[in-house]
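Okay, so here's just one chain, in structure tokens, the form predicted alone.
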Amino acid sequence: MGDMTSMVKKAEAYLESAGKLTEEYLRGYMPNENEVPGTLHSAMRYALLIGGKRLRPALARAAYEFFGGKPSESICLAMCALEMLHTFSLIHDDLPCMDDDDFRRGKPSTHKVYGEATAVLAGDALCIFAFELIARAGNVAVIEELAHSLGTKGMIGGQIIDIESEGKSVDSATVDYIHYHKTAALIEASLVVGALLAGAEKEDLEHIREFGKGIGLVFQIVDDILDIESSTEKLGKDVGSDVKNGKATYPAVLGLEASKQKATELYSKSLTHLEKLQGKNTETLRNVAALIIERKH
């Protein structure tokens, strides 16, 4: 346990310092509130900077290093537009007609203060600017890979199913379905752009998805336990709300223990991808798929 520790430290820190970087470049490349329109500006800002893990860009750029990626613009791109997508969705899915949560990140719901239009447009104009983001960066692979990881085949098929599931008895094949297309999707589709960006072979891409993929599951599963087990302070947003809510959760349909179970074989598994790079370093990755089963927030 005590080397699990370790790695959590060190991811913490890589974490932190990617998540300093990906504020550094938000800052630079989105509009102020300054200029015209001030309050939708000002509202994408505040759900984009009140905080949060920053994990899909550092996990972009720890592929993009792992690959021999060089540092260039397209990876400070590539990080800004995966943490636009993610507060994209964030901002819709605490929405009264979706989740109904009045807090994100420890702060008042972008809804809660700016009010349910402004914050529907501020997710869209977050998703749209992403993508003239990532335009820039000059690879259509990762584009493609990206608008995927996003659409009926992605997250947001799976917010669709997961909508539909509330309140009735589903099995894990559901549960599975939900999880992988709404939250494990975009999570390996930043380990995906990484890797791309920084000329990976294909071989090596299918072997990164696989692990991007196993992460994203552990991911969700260990956010599942912590809607439970934790609390609002520490989560930084509401709890409990998964079963208030009747959503299909792997607690709701495994039990807890069965679920922490499940999350460890999937840790385990998505381990022997990493294996599979031959003779790269894998420390940085192996450090972050620690700090996300062992996570306490």
Second form
Number of protein chains: 2
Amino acid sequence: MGDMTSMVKKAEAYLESAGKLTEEYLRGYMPNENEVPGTLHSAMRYALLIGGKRLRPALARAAYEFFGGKPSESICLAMCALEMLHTFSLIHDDLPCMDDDDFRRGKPSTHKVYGEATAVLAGDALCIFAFELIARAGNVAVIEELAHSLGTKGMIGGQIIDIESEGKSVDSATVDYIHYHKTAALIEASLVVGALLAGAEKEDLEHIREFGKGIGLVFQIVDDILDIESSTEKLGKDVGSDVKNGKATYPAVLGLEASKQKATELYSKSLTHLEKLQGKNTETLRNVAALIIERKH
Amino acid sequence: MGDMTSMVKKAEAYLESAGKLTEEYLRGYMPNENEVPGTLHSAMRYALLIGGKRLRPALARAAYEFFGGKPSESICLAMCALEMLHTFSLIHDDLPCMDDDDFRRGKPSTHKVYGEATAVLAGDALCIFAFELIARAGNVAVIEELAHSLGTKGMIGGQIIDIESEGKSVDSATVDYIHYHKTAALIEASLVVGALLAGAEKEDLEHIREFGKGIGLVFQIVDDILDIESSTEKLGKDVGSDVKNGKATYPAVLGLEASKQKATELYSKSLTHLEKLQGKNTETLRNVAALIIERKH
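Return the form predicted in complex with another copy of the chain of this protein as a structure block, the form predicted alone having already been given.
Below is the whole assembly, all chains and molecules, this chain first.
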């Protein structure tokens, strides 16, 4: 297994490298502000390029390589599409009528810089451009997977139940629903998309999907814990903002210790799915899973 | 050619029949409010099913049949996807931070009934669900066409320039840009999608595209004229609301008579593209074009 510290270090290096590639591809595919409509392209680039862990593109790439995918434009397109879809969700999440967040990644949110109307349209345009890019990869199963993971049975389903649960007393099943749909579904889809593009077998797809679902939930639980424990400076957003907004989170429902316990259990369970993918080198995927549970920001 | 009155009548019958089919398909594909997340499904169904001409699905179907497409699930999926994409754009257009319209099709807008957050998410979800449905048709060229017609080089490009031009003095080139992108691009794509699904030849695709671009612009010019001339009751929205909002419209820039002249010229030009599609029965497409220029509401 290797000790956690060195696994995390290797994962950080992998993410840094995949992140740089993602940014390079994004700059290449995204029209710039000299092209009409300039303000909109500028807002899209602002939201895309102010930073971020680029976790979803990195996961897609890791799964693609894991299943033997060779360097190709398809995986570059998928990495960009995933980051655009994630960014679209953040722009709309931050709107005044949604979570009303003025900051994202330590910088003013898109609507604070460009106004609400442009932010709504920049989010819409990123979502649509993601589908245009991924269509170029020529694989309809990938498009179905992505759309399903984002729609009412995926991310947006999680967002609406999240909003409807604000300030209410919710049970742990509801928190599971919200966090699986709001966060884990797109993380799971990132891995599945990479696997599909590499031509993974059906049975292997199910294991990588279950691995993704597990680490996706771990990611959200750790996020909730960090929201309470970390400092504003490190996280780049208002600390405790979820608690302040009366959000349904794992620590709020289960308590801090039980949340940490749950994360550990999900982490172990997700590794069992990796173990079933025999005969392949799971190192990178294991390292990224370690980073997800160990991350401090 | 046939006289315009009888052509319009035939087109109305075609649209009514295609519209009923579209609504039947939409009710079939759309999850209902008993499925989680119920509020979101309810908002999506409300926006989709409060009425509308169903022009885009009808155009897709007409082009599909014109190029010899046989009854298939693909065209049903495309008809629904087009209506969902159009409805997504209307929900977001009506938001307070956009055009701030309280009524749509004579009924309260989605955000007036369900609140802003749900309206944003219902629009997002319809856009995403449209891509999920159309992916099932298995044709990536169709997905690329749709995404391109909606993105920054299509509908959303038109919307942002429209917003940025409000209350300003604009030239006719800007109005052309706004209306081609905001309205004509998706009408053009509707025809192209139908043609692609029927397996139309490349050269024929270009003629149907030019036909669509022409009647798409005619549709918008007639809309602007009706906005001034028609009564609130017939149109189901505030009459003169575009003028009131200082919108860049053809009548505002060219005057009413020159706008009518322009519509007639574009209509004639679009018919020349139909004539180049030899050996096929263009009757339905001609009838729909006649309806678009003659419509009174």
